[in-house]
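Have a look below at one chain only, the form predicted on its own, in structure tokens format.
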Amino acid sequence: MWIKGMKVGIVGGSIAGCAAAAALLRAGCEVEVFERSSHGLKDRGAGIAIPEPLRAALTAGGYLPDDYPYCETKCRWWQFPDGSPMGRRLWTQPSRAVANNWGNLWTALRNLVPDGSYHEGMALDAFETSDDAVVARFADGTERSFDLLVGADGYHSAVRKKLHPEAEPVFADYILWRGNYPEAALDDRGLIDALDRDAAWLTVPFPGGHSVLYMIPDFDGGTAVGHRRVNWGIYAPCPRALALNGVESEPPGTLSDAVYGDLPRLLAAHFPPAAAALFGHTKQDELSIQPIYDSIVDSYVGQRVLLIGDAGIMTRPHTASGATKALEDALAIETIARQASDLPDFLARYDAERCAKAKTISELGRRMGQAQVVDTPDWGKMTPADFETWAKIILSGDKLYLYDEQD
């Protein structure tokens, strides 16, 4: 097979990184991870969500173990206040999903990879490419030569930088604040436990925003109730006081008290009281967020590279399919690799497949934060006829698994 016996090496170890290292093991190459941090990535706690099917196929194919921890969701419930400690629902939209914890999915694909080809603390400086090689200069002075090169280092993605340098990611003019904590922290369950009765997410909207909130397993992947963590985030415009810089996001411990007054007066203004005291306990010191961007290039390839996960297209998180696309992509890497007829025959066909797919999600991102964020409607007003109409008007014959669609 011409593809067993390669050298590949991998740019970024997260969870696109290991995913594509876990693939092209498996396709025979051999392969070394360069992870930039220093400090491991298992401590990252937030949650993500993929679809039902994709965490089956993962598990079947053996990128998952069988006991892998998830928390299971089947419907989002829309809640809007009225007065009433939960507030009024306005529509329960179906909505299955599969929710991780992000150090729990890294930490699983982290183990397919042997440790002797899992570099940390190695930031890529530079490349160059030809007809025979690929050569990576690294910030420590290293330099490796390889027979291909897979870009999976995130936004940030140096590679993508270096492939398409006019493709700079556009601010969508609005944040995202983001939080978790462990589900024994609570005092007062009483809306844990009716979201638990109907496995159920929630959202509150409000104008110019809203927000999701959902349950994933601690740590340790504890998933039985009081064993889990509370994890949400808040879609709204960004605090006057935050002076963003570039992409970076804002680490929990960096916000200051101007920049954090603004989620308190937002909670107190626009969300029901049950709901309120979910998303305010986390504290000051514990929140971060993130800016909303994106960015669309035309080609996840270049001679003898290429390009996975978010290092490729970045998508905004309305779609929950950051880590979906970055598993795809590494699925995608194992069936053509055993497909193709050699390198150029496998990234042609990779790209063809994978840069057209995260060019829909992205355009899908676009048109779910217009709708959600940007140009909301009256919520109040809505009713379930309404929502979802609304709905299929976002979507726009495009397929989403959050909107209950699981091709």
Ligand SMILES: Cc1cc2nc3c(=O)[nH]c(=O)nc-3n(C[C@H](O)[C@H](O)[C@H](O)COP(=O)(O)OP(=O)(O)OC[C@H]3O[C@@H](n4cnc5c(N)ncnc54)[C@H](O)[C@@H]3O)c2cc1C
Given for the second form:
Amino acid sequence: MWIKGMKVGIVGGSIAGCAAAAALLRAGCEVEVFERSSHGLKDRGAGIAIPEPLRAALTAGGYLPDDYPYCETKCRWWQFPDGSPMGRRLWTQPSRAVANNWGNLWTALRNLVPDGSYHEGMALDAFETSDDAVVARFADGTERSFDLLVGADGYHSAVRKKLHPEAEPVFADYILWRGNYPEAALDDRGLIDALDRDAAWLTVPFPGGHSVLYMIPDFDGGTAVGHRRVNWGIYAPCPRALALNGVESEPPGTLSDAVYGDLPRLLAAHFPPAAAALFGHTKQDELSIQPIYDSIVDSYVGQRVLLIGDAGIMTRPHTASGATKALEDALAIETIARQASDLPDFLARYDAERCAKAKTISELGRRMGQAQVVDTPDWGKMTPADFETWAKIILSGDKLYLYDEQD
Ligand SMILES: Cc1cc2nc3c(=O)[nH]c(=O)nc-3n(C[C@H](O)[C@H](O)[C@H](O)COP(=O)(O)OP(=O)(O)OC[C@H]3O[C@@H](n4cnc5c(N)ncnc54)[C@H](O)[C@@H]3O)c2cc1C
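How about the form predicted together with the ligand, since we already have the form predicted on its own?
Now the full complex is given, and it begins with the chain already shown.
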């Protein structure tokens, strides 16, 4: 096969980079991964959701081990304050997903890349392509030549910047408060137990935003009740006291009192008390803030180069599709590599399939952000029938696994 023995350099060793490496190794390539970070990535620990059929395909295909830990959800509770501890249920939305601990997902994929092929502390500085090769230069002065370069270097991608110098991430004008802690730390489990009985995840809608909360496995793979982590986010306007530093997140330990003060005010004003306690459990120095950005490109490939994951088109987290998209990109790489007749054919097919998909999901993410954060309806007056109509309008004919019963 044409691809057998092809030398591939992968820039970025996170979810997309490791999944791409696994896919290309299976297709018969010689692969090397170059990750800028020098201290390992496994402690990031955010919760990420993927569709159950994708988890099953990754397990069946050997990308994830049979004992890979995950938590399942079947529906989403929309709870609104009404003076009672848990609030009033506005809507029970069918919503099936598999919730992962980022660290467990990354570790499973990283284990598919031989240690000798995974180079930490190697930041790509620049690259040049020609008819015969692509030459990558790294910050330590190393120069390496490959047949193909894969840009898996995330939302700030240097590879994307070279292919599309005009494509700058654009701030969506709101942020995501994020927290994550062991459920064993909770004194009052009432709301968590109620959610568990329905395999539900929790949304509290309010004027100008909404929250998400779901359980994920612990870092040690614990999925039993009492051994998981509570993972949450709240989409809200940017705190006035926050001066955003480009597209970077504000990591735990960096939030000033003035910035942090917005969160307890928001919880007191708009959340049922039991929900406010779950979100408010995270301490100021454990909180982070993620600014929400859009980044669109018209093509996922260049001469001897392709983009995967967040290095391509970024999607807003409402679609819960960042990791999904990266993993599907990798599966497509393996399939298309086996079908294509040569490298140009492979790149053209990958571009046609994956860039178009990413554009659709990115546009859906914008519509969801507009409807659920920027221009929120009068939630408290909506009936379940209103919610269903509203959700259909947002989808506008597109499909999203979170809103699909997947039967
Ligand atoms: C709070 C949160 C919740 C999320 N929830 C979901 C969800 O529910 N469902 C979902 O599907 N997705 C979710 N995502 C998104 C998901 O995590 C990412 O979209 C997905 O993992 C794609 O990752 P990636 O490998 O493309 O990029 P990244 O994980 O950003 O990795 C890029 C890697 O490239 C490295 N790198 C960067 N520049 C260079 C360079 N010049 N040289 C070498 N290496 C470099 C970086 O160090 C990094 O390790 C969420 C993300 C966050 C933050």
